[in-house]
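Next up: a single chain in structure tokens, the form predicted on its own.
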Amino acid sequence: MAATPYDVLIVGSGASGGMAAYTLARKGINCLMLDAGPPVDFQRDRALKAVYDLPYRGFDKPGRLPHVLQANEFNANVWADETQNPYTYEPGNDFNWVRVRLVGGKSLFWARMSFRLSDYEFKAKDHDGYGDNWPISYADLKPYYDQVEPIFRVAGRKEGWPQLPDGVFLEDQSPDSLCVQKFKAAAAKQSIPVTKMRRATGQGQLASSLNLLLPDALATGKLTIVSNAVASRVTTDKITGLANGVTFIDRHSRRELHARARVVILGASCLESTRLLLNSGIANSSGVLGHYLFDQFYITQTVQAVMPEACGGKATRAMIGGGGYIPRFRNLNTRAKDFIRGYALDFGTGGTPSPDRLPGYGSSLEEKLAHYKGAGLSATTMGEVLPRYDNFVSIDPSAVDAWGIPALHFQARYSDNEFNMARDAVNTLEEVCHDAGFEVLSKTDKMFPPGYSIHELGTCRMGDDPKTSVLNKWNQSHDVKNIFVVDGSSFVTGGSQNPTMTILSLSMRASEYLAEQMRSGSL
């Protein structure tokens, strides 16, 4: 391994690492990819079992994955085991760090929501005075969004909204049900935009690095993937200070190995890349590595409502079904009273309300559920979280993972800005539902703990000033010029949009820049 000459070593095989490999290998650059998990075995990993064949009847062993609220006994093999991969946090301030250790990473399981950021995010400080601008604008990233969306076959409707830029879409002309039409009409009265969801359709059941990026990279003969390789630190040359490779541990044998390369790319996901740099003791002359941790806050079933005409078994396909997406509409041309930035909502219709949100029990509750069956509308709120220096991760000197690598400690909490935003979201959505003629059964502004969205961002931010940022505008370390970090850790702001399309586009942009730097001899 140590004797093999690699041009670039990539840590991580998900969206960011996969795109780096896809871009570089197709340019003839010899790449080595390390991933902490095993290759995907669909026959084994997707085997179906009856509930009665599972020891805990589908609910999983209590305490095994306490912070992975998406987990159950049917899919527990997907998520990183927290006993092997621990982390710590401030008492009373939980963080849900959801990880996937498989080749392909979290790109195997994302919700496929595919949005672009706009200059309301890239230049947020110019708009409202808070925080920092990105060192790039929407115009800088647009050419890469234009290339990424066709690869992932993103479907959607073009609307011409500045806060949600249009893309290179498979045009979605599917009709809206009567329920969705009524909702859109009520929203329009409050100048609230509603569109179809923008989603990656991919190929068949997958829209992931595993099937859309890595095969093309491997086909060039310029990519080697080493699975079950748990990266522990980036190594540097004692004379030049440049990175010269990565030390990793074989997941099964616990043997420590080292791989060398001219350039190191970190795409291990936001917090794992930051953890790797912190444990390596490099790229932090600014002192901000690990700081400015943020995500999007989530409220599921913000409002549960029913369409009266569809109750009692009267629902038809034309009457109810389908859903939509509401992009940010607050703080664009006017200012909200008690918060800055904004939130988005996605909603679905045609389901049945959750019984835990309805009054009653026993036969009376069963009668209600039967009456409401197929007539429901529910929505999820995704709110922008302000990047704040005092939300951060650091190395916990008292905790290590199963391979002896020091673990992360989290200090993160939401602020009044997020709580006020959440209240506005639920009150606004309730009003729209009432105006549409729906019956609102329940509502909540209770947010899940930070991390639930699985959209952790920041901690290795980009910027023009090396004193206040870790990376430059090309995702390149200010301190160690042959280290690039291409995942969500580079974000300066995140908006309310799901970040995957932006991560992919940043990784492609950084990789093309890297290839040119290598060609010219600058790296």
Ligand SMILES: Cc1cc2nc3c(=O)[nH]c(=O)nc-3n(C[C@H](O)[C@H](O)[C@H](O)COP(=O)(O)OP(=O)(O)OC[C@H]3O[C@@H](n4cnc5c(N)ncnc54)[C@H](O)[C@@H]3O)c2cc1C
The other form holds:
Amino acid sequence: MAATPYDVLIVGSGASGGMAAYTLARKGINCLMLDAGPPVDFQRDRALKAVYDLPYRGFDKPGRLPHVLQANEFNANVWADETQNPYTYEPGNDFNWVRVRLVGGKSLFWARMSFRLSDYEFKAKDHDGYGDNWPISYADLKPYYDQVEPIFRVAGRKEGWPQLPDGVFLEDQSPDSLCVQKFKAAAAKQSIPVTKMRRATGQGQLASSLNLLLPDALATGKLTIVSNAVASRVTTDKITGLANGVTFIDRHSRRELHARARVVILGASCLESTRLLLNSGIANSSGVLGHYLFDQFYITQTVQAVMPEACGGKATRAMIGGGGYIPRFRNLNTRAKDFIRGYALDFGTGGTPSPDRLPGYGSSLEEKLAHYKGAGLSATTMGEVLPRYDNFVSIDPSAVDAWGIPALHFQARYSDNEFNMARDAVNTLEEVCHDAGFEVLSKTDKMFPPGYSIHELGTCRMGDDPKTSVLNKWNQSHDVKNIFVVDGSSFVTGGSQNPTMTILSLSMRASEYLAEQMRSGSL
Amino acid sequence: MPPLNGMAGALDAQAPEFLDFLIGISPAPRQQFYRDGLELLDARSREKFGQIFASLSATQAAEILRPLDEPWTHDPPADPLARFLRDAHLDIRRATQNSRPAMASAPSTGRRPGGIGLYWLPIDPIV
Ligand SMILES: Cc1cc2nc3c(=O)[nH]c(=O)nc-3n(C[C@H](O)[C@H](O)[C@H](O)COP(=O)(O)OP(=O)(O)OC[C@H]3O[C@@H](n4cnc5c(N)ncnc54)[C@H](O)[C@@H]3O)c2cc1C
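Got the form predicted on its own; any chance of the form predicted in complex with the named molecule too?
Everything in the complex follows now, all chains and molecules, and the chain you saw is the first one.
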């Protein structure tokens, strides 16, 4: 492999790396892709089982994945093993770093909620004076969103809202249940917009690089995928300072190998790409590599409510069911009292409230659950987290992974802006529920620890000034011109929208730029 | 979790034995939480009724379990017994519902307790 002259070496086969391969291979560029994980076979690797046949009755092995709150005993084997892939953080300031190390990455399991960012994010500083603008605007990325959405077959409803630009959707014309209509009407009284969820439908509910990107790239004959290849550092030429390849370790044999290429693209996921650069000791003349770590704070079941008319076994399909999405509505044309930016809400109706949050036990609890069956509404708050220099990752010299590669140390905490925003979210939602005539059973404004949303962003941010950013507006390293970082680490702000459509669009845009640079001989 | 409407209860589901096993292999803080909680349960029962929890009548037990009737709050209750009861109650409920007897006794219509799902086998694990 070392002798094969690849044009481009891509680290990571998830959404970001997959899109780079898709774009470049179809332009005739010879790509090598390394992924730390094994390939997945949905037939071979899954089996139907009853929960009582699992060794821990669905509780999973205690202590196995303490930071993956999304894990259960059915899916525990898909998450990166926390013992083999350790990381550290300050005691009391947990970070829930949720990783998938398989060919296809997290795109195998994502919830497929698909949104565009707007200039409220790209030009956030112009709007409220905080932080930095991106070096690009919505108009720069729009043509790429327009191409990505049809590949992922995103369904949604067009609304014409400036804070949540419409896309190239499969039009969702499904009717709203009475419960959703009531909720929408109550929200409208407070000028809160509600739309259908926007979701990638992919093929057979799988909208992954594995089925939507990599097959087309492989079909060109221009892509070679090496699985079980754990990249440890990017190597550079001593004379030119340019990257000349990547050192990696075979996951099973632990043998160290090296692959050469003219250009290196990192799409190992936000924090893994940053870790690779930090461990390589490059691309950090700005000193901001690792800094400005942010995500979106999540509060699941912010409010649990029931629709009284649907209680007592009266819930019908026409009455209750389906859900919706409330995009950011704060700080657009008015100013909230004690926070900047905003939050989004994703709600569902027609479920049964969770027994965890209801008082009672034994027969009294079971009676309540039977009464509320199918009559519930519950919502998740997804709030913008301000990018701050003080939230960062660095290399922890005392911790290494199973392959001897130095691990990350996290320093991340939320601030009053996020806490105040969360309070506003729960109060507003409760009010809307009351206005709609629903009974609120439980509410909380307590968010999960940072990382829980699995939308970690920043740490390798883009900008026009090489003194304050790691990448330029093409996702290209300011310092080492033949390194591109195409995952969420390039984000300058994240808004409250789930990030993957933006990651995919940025990766496509950067790859097209790279292809043009290679064609013209500039790289 | 008593047997209700023909569904298996916690004892039919051998939930106590299962939880004994589960807590026995859990990280030390969880084991301590259970140990302290169970001791507190007996201490509170003795204080109020002069006997350990297992010997109480249903009415007496209900008195000790009253914290479970309080409305849910995100932060765990300040009273350590209330905290323990909240966690243990959910564990017992889940251990019961996810058991073979509970599933076998579930009504044929409606939700299956525990249920059947797609289980991911270990994928090319490191040996
Ligand atoms: C359960 C879940 C639900 C989600 N829901 C949504 C949603 O609804 N909407 C949304 O927008 N986003 C969602 N996300 C987030 C979304 O999945 C990610 O934003 C996106 O997949 C990130 O893609 P990526 O390519 O940057 O990273 P990844 O998908 O993590 O891919 C990185 C790849 O790099 C490989 N890798 C890592 N380190 C190395 C190394 N050292 N050497 C070689 N290879 C390496 C990994 O094996 C992996 O395959 C969700 C995620 C999860 C897990």
